[in-house]
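What follows is a single chain, given as structure tokens, in the form predicted alone.
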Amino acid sequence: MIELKDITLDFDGNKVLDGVTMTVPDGRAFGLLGSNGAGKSTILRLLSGIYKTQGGTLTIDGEDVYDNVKLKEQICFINDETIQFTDYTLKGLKNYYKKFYRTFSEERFEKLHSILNLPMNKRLSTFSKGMKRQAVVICALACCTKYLFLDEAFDGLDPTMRIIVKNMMIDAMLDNGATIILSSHNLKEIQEFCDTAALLHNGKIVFCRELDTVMGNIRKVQTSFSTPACAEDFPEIEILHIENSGSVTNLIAKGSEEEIRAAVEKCNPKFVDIIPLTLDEIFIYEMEGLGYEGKNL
């Protein structure tokens, strides 16, 4: 199990993360969402080792990550980059990935291999974008670590390689009983690959728990009143976003669909249609609610 409790820490004086606490049980795919900036990779390089915690507790299976080698052999870590091993071929990569990593599997290098059909003997600095993603990816999961960590784990992959690579996830998951953590700005890939997920707003955590809660948490009403409604007529319930258009009103509301009908209802409406939100309608309002206007994610 990985805990974090109460992590804090600061870079020349600015806030990076502001009393993150999060649980992440083992055997889940978990989902890192948040704006730029907003402590993702910053999570995944602590959770590492790379960086130390200045203020409150982080461990995996009860114990510290920093400096200690015998539980980092569990771990791998992809960051958002891949230029560090451009003058690697994919042959080097391997070697460099078997030299730390005791469970590296030959076996299932080359059965990941297979389907990818990659180059083996080209540098890494010939390869497209997403060729080089396939070939850090491949040899992380033949590192068949019990923590995989991914930072935008499927940035430049073309749609049917993300379903390519997302399975071999899966399967790292049902024959290692990995748990994966991912940070992507593909909201639909953190919903159709992840659980659970934690949503980051300026170093703090905003909500963190199954995505199926949070999908039944929120929804969009669309109703009609005699005259335009605002936030105030609905004390019941919280509204992230109103917007009254003709004779239409839009509402996006926190609560159960029976909390948010009985709410709406107490106005007596014209009609009610209640309608279940994607989760980047989700992001959307969750951010829009926190005052951030910015368009990147």
Given for the second form:
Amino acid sequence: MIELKDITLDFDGNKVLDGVTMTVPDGRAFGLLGSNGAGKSTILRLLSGIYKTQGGTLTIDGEDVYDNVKLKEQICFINDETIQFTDYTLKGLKNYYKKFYRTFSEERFEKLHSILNLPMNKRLSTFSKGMKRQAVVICALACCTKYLFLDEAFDGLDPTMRIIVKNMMIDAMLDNGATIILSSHNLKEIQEFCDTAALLHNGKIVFCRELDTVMGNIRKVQTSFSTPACAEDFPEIEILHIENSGSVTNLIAKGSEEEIRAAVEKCNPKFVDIIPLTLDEIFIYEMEGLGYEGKNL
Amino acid sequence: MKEKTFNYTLRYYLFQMGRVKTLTIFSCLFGVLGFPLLCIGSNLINFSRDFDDVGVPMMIISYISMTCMALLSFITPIAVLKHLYTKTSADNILSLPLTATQRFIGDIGAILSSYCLPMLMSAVLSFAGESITVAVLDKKVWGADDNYYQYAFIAFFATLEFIALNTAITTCCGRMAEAILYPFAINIMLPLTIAFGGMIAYHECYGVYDSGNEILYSAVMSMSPFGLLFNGNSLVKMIMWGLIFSVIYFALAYFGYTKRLAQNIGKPFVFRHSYLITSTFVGLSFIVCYTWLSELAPFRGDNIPTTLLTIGIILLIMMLVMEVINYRKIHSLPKFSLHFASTLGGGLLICFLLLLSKGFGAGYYVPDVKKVETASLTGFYREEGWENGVTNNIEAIDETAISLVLEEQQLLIDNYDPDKYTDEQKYDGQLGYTIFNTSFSYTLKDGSQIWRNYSTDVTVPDLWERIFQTESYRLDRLTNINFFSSRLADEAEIRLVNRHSNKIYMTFIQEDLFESELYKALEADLKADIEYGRHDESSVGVLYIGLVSDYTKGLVQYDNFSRYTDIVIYESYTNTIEVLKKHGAVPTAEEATEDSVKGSEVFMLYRRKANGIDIAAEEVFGTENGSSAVFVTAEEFKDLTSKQVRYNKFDGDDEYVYYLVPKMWHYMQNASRQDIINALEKDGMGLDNYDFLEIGTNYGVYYINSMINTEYNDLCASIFESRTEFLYNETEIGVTITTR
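Form predicted in complex with the partner chain structure, per the form predicted alone context:
Let's see the whole complex now, leading with the same chain.
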């Protein structure tokens, strides 16, 4: 289990992480969401033992990961770049991971490779961006580590490949009981793959919950009142967004369907229509609530 | 299932070796082509010009290879340590299941294997190449002083230190630009600052100023590989210092490596205050170097304000550049201003304090005899009754001799006159004394070395006489004899110089006829001297044994020895005197009469043009050094001496003037030539007690006491022309040169 308690980290006086607390139980697919510079990659580097924490505690299976070989044997980290591997062939890359991970499975590698069918002896510099990403991911998955941390794992992959890679990761979780943490700007991927997610903004956790809870807790309401409504009209629920367009009022509110319906119906609407939100929409409205919206930037 | 044994350090090392595989191949290639070819090529060329066609291309290839090898010393660490200053590489390497220590060992191991091992291989091959060529060609090559394989070993240890220093600095850097720039800059600036700082401190110390060696040879200079290469210490000492500082730097590198945080990659420096320390060091270093190179202009001279302004402007530009490179802007104007002002003030203060220190008393320091392991003295010795002296030296190893050397140094310090002694040996016509150099060098029991070089006119014959009677002096002579003995047949020349009735006699002794005999006799006499100690008899002559080149062999010049030893022959040296007599040399002053002149006389012929300027002698004689000699028979000599004129100034009409010049400086005895002094004084030259050679130099009246009357020019010319064929080939036993 991964536990971060009140983690702080600053670069040159700028707080990159500020009191981050979250827990990732074993065997989960965990998504890290956040605006650019929110601290997603930094958390992954902390978890991989690349960075050292300045404040708070970070433990994996109860141990500090920094400079801890035994623990790092169980961790594989893939960052969002592939430039460092451009001189390698896929065979060379496989040997690189095989050299350092005693759990590396040749068999698994062959299996994954047979699915993607990438050239083994060509330099990665000749690969497309997506092919490079595939090559790195199959090597990481073949390491069969307990923890797999992927920064922008689906970056550059076409839709078919996304599904294939996703399935590979699911297999890894099922076969090894692996815990996968991935950060992505592609919220649809997170929504489809992860069961838990954390939203980061300016180095702070906005939420860290199971996605079902997250998505079940924010709803879009389309309704109509005789006069334009405002957030103060619904004190029982938290309104993230309200917009009046003619006689129609659109609301984004937190709470269960019943709570929201009850609060809205108190104001005698002409009709009430409650629709679940996509993760993309939740991200946008949550960030808007924190002052991070396109028109402000 | 049995768990696989995983040695992560080894795996990481092999991984890094794989990454720098190409560089390793190049290092091996250039290692083989560099120093080994230099050794073989130089030996081939030294052995015979016939091998130039092979040797010269070898040398060219070796120079190119050594240059490439030097470049690789920068490139290899940068390639291996890439993860210290590149974020993507850091992500890869630092996430691997390795501790910082394992990574450090793997990295250093890879650098050493990729670069230093080929360097070591190169040194070993150089030694082998040199040994083989010497064995195959001739023993003569082996005796050469420039054994290049030694340079290969020095280069290896310097490289080792460079790698260590480079790694230590790189661990502080967070970007590639800094990782390249700062190892290079600090490597050069560190020894320069030490050297120039030391020079400033010693500047006003009598005897120490010329001893920049003391700083250059000091351990502190070895702090950087660049300093190590300039350090003139012995190979063993250089290796020792190189290793000591390498270990220190590797320890610092390890400390930095394990303490650095990856989150600081991308910043110029990963440790706090590194920039402040580095930029301040660069600034202070500049001020120290400028101060010394401008001959202390910030503190002396008429342009102090201008100099300070110049220093301030250059320093400001330097610091601005560093600030912009580091922060991409001026981070904080008040902080920058304070930093600049404190660096400028601090630098000038350091220089001022160094000047004020007066070398921390070095000018008056004479080591305690108990602390001295060996002492060396080279100084001017003028025996009682001799107008001119000789330079003598002693390597003192016994306590008596060491005490005498220390006594001499103390004497010079006690007699120091700042108005009189300058830094250069000179003859001062105005003041009427000759300044010469007296050098001391000590190796202390703690291994450190001290050098002093005094310009003085103080010579203490009595002290020298006591030195001559020490065991060290005798042993020193024996060591020298052995050295020259081994090279006698090829390069050495022996001359016996003695004096009688105010005349100097010089005798060439033909070495190949009785070398073993003479050396055996000398050894016996010197050993007897060591065993039986002191004597109070006077000397009967000085035997000069020197190395000469083929070119200068036989030339009667005082300075044509590349290296020589001089042995004072005392009356008690019966074995030596017997051998000398047996072979016709004149061993004692009393016996050296004109009648003892045998064989051919040596004389030089000079031609002078009417305009009064000496023409280059080679126009006439085909030599390059402005002087030449041919040998004449005893009859011709006697004939020519009868045609000498004692004093003759050049007239404008003279086309040629010939001189009979038996020997250079030491036969010029002004006391015996009062007639010439009188003549010159009469001409209004105001001379008194001058050395004739100096008179000659100053007034164009060379060889004034041995001029051949111009009416015999044709005779001289015909003699000379008849002898050019066998120039230098007529050395005979017992050839004696006399002055008239």
